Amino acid sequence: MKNKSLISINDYSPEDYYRILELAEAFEKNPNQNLLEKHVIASLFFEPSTRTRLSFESAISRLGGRIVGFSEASSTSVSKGESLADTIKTVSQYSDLIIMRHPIEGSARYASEVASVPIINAGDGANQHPTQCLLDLYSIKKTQGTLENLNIFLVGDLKYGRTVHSLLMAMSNFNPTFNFISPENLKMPEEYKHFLDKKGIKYYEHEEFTDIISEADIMYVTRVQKERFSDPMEYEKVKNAYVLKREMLINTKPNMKILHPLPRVNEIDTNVDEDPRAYYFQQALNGVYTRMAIMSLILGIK
């Protein structure tokens, strides 16, 4: 994994995830070690984040890293018409990896072609998000022991959700079964339907899910998001199709876990957040420990 950039999940083995998720519970037993002090980290986000970059940022604060950076083009060299090329290049010359968000799908292959030092894509339009994908996995195997033969149910924004695109590849890697729940115009795909076909991996496809609800070991739940829709009159007639609330609850697994990548507008309602099968806020800090293992081992530091 050294010197090698993460720009799909599919760009890393199963054997690969394994030792990320290895090292990322060693890190979040000891978060706090000094082992990028000699390192410059670029954090190149042409498109908003939260989580994503401030997770980032704490990993390599705890790791003794220093950041350079911006979290908005419109502040930079291409407000004024540069290419992402040329920022891809000169940034290069400034850090010993880059990590990026843009929204255009494709943009961080190509970055990873022009760059001469590792990118890690930190989100590409509706695209993938490797690294939501790989603290997604810490997250389910930390919660339910194992990554094998898990029912995962994928709900809300199917169409444009890169997180649940990329959690989808990796986990068919460990004989799945997925419930697909999503409006009509959202559903999954059909690239992705394909995908697992040809792995012979089971999925179904629902429009609810509380008759179902009783079987799904993990359930991630997605914001539908209003940036991707083009037609405001699209987004409002789907923004508010599924709704989780603690009394749908009562008849889940003990051990179901409700993940989310936030950011949360209305498909979680807050009476859930007390629910011991809430575990999204834990999910966000996972992403931490993950980033740190993630780095380091681009890096060749672990």
Second form
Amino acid sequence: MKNKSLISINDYSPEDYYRILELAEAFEKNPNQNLLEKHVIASLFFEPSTRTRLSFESAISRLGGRIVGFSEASSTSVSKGESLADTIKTVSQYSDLIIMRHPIEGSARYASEVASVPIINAGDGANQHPTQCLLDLYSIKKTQGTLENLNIFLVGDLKYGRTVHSLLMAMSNFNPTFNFISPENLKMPEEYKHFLDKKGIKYYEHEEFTDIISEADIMYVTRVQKERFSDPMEYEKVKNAYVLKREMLINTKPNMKILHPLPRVNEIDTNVDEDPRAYYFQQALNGVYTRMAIMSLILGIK
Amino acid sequence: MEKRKELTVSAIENGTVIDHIPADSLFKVISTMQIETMDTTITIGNNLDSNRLGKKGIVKISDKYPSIEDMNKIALIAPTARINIIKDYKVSNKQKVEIPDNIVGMFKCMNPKCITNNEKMKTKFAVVEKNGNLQLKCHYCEKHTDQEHFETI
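Switch from the form predicted on its own to the form predicted in complex with its partner chain and give that structure.
So here's everything in the complex, that chain up top.
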């Protein structure tokens, strides 16, 4: 993984995933280490993303690294019309590693082709967000003890949600069963179902929460956004059908954990937060350890 | 009555004949091959009767031979096409075009939010579906562009 950019979850093999998760576990036990002391890391956020940026910056700070960068593009040379290639080539001169968030899809792959230092994609539009996927894997492994043979429920916007697509691709290496719960117009796209068919992985589609959730090991909930509906009436009809409430969890497995990429709006009732199955805030913390592991491996210091 | 066999488009001495182009793809082939910039004799026919295609197009280019890249391009726009290399009025080499695995700088990505539509750079695709409806997967944004949406650059 040394010097190799992380652009898409498909760039890494299951062995790479395990290596990252093992190292993340070590960082969780001992988070404050001066491993990045002699490194400068560029954090280029061409669009705001508070959570991802703070998670990376927290990871860098805990490892004693220094950060240069910006948290939105309006105050930079990009607003003067500089090309992405030029910005990346320049920042490559100032840093050992670039973390980049950009609204345009494919921008991170392109940046990795023009940069002289490795790039970590922190989200390129609706395309990829691989560190989110790896922290999801870490959360699954940590709570279930394994990634193998799990029953994964994906809930909410399965059509546009990049996190559920990446998670589906990554988990497909570990013989899962999938259950999809979504409104009709936000169903899992055909190309992903086709992919699962080809791999012989079982999946079931549902339009609402039923007793089936008692089989879940992981319930991964995403937001059903109003903007996704052309007809506001349709949204009003379905919006309450995808809200997870504490009373619905009665018959679920004790090991079951609820994950959410955050920010949450109302798709998980706040009364779920006190339930031991709620895991989304720990999941956010796991993001710091996972990102510490990814950066250390790419910089070759672990 | 004896059926007269006559060439609707006259023969060439040396060069390339691209035959069996679907009639509605002829002008795409012409623009992709940049035939308008060539200075040798070019003969173009369209809507000719074809047993296989109904209506077909044909292009005859004197004294020029296509590169592998050109043939790849033709394969994508007109998969039924046949390329005949002509030497001394005879077909010296007859080729069925083959669809390549990767394509650089030929089509636009149909995703308006793709970096290739927002920065001065070449597009790159992997051909992910070769049978039936051709599908290209963008190397950058990872979205698929299908045959219906092919737009040459």
